[in-house]
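Next comes just one chain, in structure tokens: the form predicted on its own.
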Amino acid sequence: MPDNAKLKQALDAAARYGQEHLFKFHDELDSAGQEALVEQVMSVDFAQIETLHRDLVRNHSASAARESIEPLRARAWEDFSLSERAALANQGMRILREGKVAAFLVAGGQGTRLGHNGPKGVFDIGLPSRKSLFQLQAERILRLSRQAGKTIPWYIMTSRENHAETTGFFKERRFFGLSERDIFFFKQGEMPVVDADGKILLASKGRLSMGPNGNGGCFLALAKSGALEDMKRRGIEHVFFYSVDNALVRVCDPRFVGFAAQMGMPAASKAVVKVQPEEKVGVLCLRNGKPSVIEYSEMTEEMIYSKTADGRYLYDSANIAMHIFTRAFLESHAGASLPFHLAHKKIAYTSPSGETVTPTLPNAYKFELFMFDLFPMAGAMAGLLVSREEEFAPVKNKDGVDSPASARNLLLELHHKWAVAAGVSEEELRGKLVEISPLASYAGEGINTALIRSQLGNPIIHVS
């Protein structure tokens, strides 16, 4: 039986804030279910939920005051001379050799929009090798670690929903050749989901409805999990942040590491030039003089179409969720109080009669943190424009733009270009699909042309 004193404490806390309905089905639960419910209720900050509901749902007080928005001008990689590029890449590789770089992957999402029932990272985008997004990234880390002669530790943030499946996937595949001790899994934080009246929904008779606390919650999770402390123990100074759904991400890219170190700022971001001014992507900007990202929906028509004297669009540095933060900056600000934002969603719930209700219209509110709200605390951020075709193949939609098919095509087209640059002719590759394993080449270096030519009799050329 659950501890009676603890049960009374939980009941009193819920009743104080008008949330006593959370115990409506308490007596129908078995002992383990009752204990679990009490633990969930005890973990809720009811005062915070009440304040967020009052400010964001009832009073809509989150509307931003008038702000000054300016573009954050990113430096294009092509604008550096060949000698400057070499120097930056060498500097980055030196930092990698010193073991001062870690990879931080945000991988809490599910592949629901892709028609995939499971973590997005296990998704197979249809490459000839059938490699998952996780495997592509793991092999890039392994290849780069071998080149540097130093292990790159990998910190992976999951969610309650996909943690077990994610860690199981890695174990089944023997961590893709990486050492288990160099991969640190931890879960993202959660917040209760409420209805229009501020009542916390029940996901089932014995479980509160909880949702991830937004991508900005990754920093708090990094600190609470002990991951930041682990980085300090390892001597990490630069943390490469990225999200799981980019099939072309260059994890811990030496060029980017060197660039970030050379700029000497607490943070640096990669960006790509917008395909067209109306592309619905966030753009690097200065908000009241401090680094941030402005979403497309926030931009005025004047901002969207304004150009510089040389004909470039003023706001053209599209955010691609690749950043480098100094560990010192994260240690200072990971626990900072960020503002919550409101999301109105369709959330299934358990009704007062005990039935599961699946709404057809948005019925619930989620409170989320945005990672961009941490950027201003850096004071300054360096931007690096890179090639979209070489580094950005997002997997977000089931079909069309930013789909598995588009990401697969971008990757195969890039590998075709690598083979041609290495000396295999276009004529030899006509009608062939070329896939080059990350274990064979991180970014087009060291291509084995003899191995490619040995497979020219096949429709699919796979260099592993």
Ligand code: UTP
Second form
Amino acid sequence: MPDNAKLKQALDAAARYGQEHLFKFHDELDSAGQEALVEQVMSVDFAQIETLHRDLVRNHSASAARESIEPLRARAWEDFSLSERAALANQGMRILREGKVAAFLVAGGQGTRLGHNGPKGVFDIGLPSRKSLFQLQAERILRLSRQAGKTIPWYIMTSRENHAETTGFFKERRFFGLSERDIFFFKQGEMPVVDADGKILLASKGRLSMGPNGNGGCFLALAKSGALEDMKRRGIEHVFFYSVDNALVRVCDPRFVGFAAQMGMPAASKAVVKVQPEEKVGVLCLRNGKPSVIEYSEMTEEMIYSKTADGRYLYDSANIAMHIFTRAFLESHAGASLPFHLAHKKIAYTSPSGETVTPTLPNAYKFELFMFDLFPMAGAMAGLLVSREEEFAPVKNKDGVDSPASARNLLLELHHKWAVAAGVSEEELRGKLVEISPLASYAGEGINTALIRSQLGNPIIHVS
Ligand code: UTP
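Starting from the form predicted on its own above, please write out the structure of the form predicted in complex with uridine 5'-triphosphate (UTP).
Below is the entire complex, every chain and molecule, led by the chain shown above.
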């Protein structure tokens, strides 16, 4: 089709939905810029944007339906007997040894709260080793795959914004010792960003403002990119899903793999007990009888404070974004349509007069998919409560709670405990920082006390 016809088609499509402002600067662009703008406009589903704006921004009708909510009780790891725990861990290790487990990282987020420009995984949380979040994860995968004697393929979802920087970071660091063949990077989908009137913002004179379509975009991206097909080819049966920002994530934890396999459900989720009932986290629940997550804001006072006979809060199992799905489940549901949610954010844009505006208050609406909207489709889901101190150190904010500093401290406290559990005394470790490389220990096993003692003269003890 001649370019003019294409331009007319794009203009008409935009104008039909009141979005002709997207062409305001068209004539100022060079021909490559004009072509790119037309291509981008043609890829937008304007009808979808209009519906989402009407339902979510104008009418705020996220979910008007009456729902029945009940708790989904996660089983505490400690509630299993010692022999049951050993059996589950052995079962998980056997499955890893058979090469049936993959790691699936969603790392397409923008990390706006952290205020770090670039992929969050490259972030150095201030450990003595200066390791990035990506390196901690890579080394845990490497250690575990060495223990299992089998490769653990790693599927990493990025976004258009951070793909090149993510892959470049891995390349520069030689994939942290993993084989490049076993790491599969792919990009998630995008959605246009709109203002309060539903007009799509311009990121620049020739580009629409687009944002990643939320972590729930991971399932479709998994299928579209060929990653699911690759998993099948490799004989993967269990897919460990996790988010990039937990410095203590036990990627493909054999205990969890064993638990998920033993429970025999399409999905399993790790959770931690809420610090206090008012903690603002999503909690595992059953919504209309199906597994789901209930946000703090959706809970009534009664739900927040109700307890069971054993003294536990009824809704105490906080979602920490660590799940295992069977590949079969992902294959049959990756294409499912999930509902969009609204996020109100500060996003820089090009004004009608052509200037870049950097807002100080939220000005833009993003439409995002949430990964846990897939849970109900599993029908049933097993929950495993694990120790927060051992497994959860989120990096969300610049400082204070859930920051790089808090995550660093949690990791160092845990490694201190590992050293003590291995036989080094508190007295010997007084005033020292202990960091143990994931290559030396995945979860506190095999700590070399002689190596620790040989470094007692230093303020920082590093076991690698
Ligand atoms: P968060 O919900 O914490 O979002 O992501 P974020 O983008 O990292 O941070 P803020 O909210 O802007 O401060 C949880 C996980 O989901 C991934 C993130 O990379 C993180 O691992 N994610 C989020 C995606 O992969 N894609 C998205 O579109 C959003």
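If you superpose the two forms and keep the largest set of C-alpha atoms that fall within 1.5 Å, you have the rigid core. Numbering follows the first chain given and starts at 1. The model shown is predicted, which means the values in this text are computed figures rather than measured ones.
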Tell me, please, whether between these two forms the C-alpha of I49 is shifted by 2 Å or more, with the rigid core used for superposition. yes
Honestly, after the rigid core fit, is L82 moving at least 2 Å at Cα between these two forms? no
Would the C-alpha of G198 be classed as shifted by 2 Å or more between these two forms after rigid-core alignment? yes
Per-residue C-alpha deviation between these two forms [Q9; rigid core superposition; Å]: 3.8
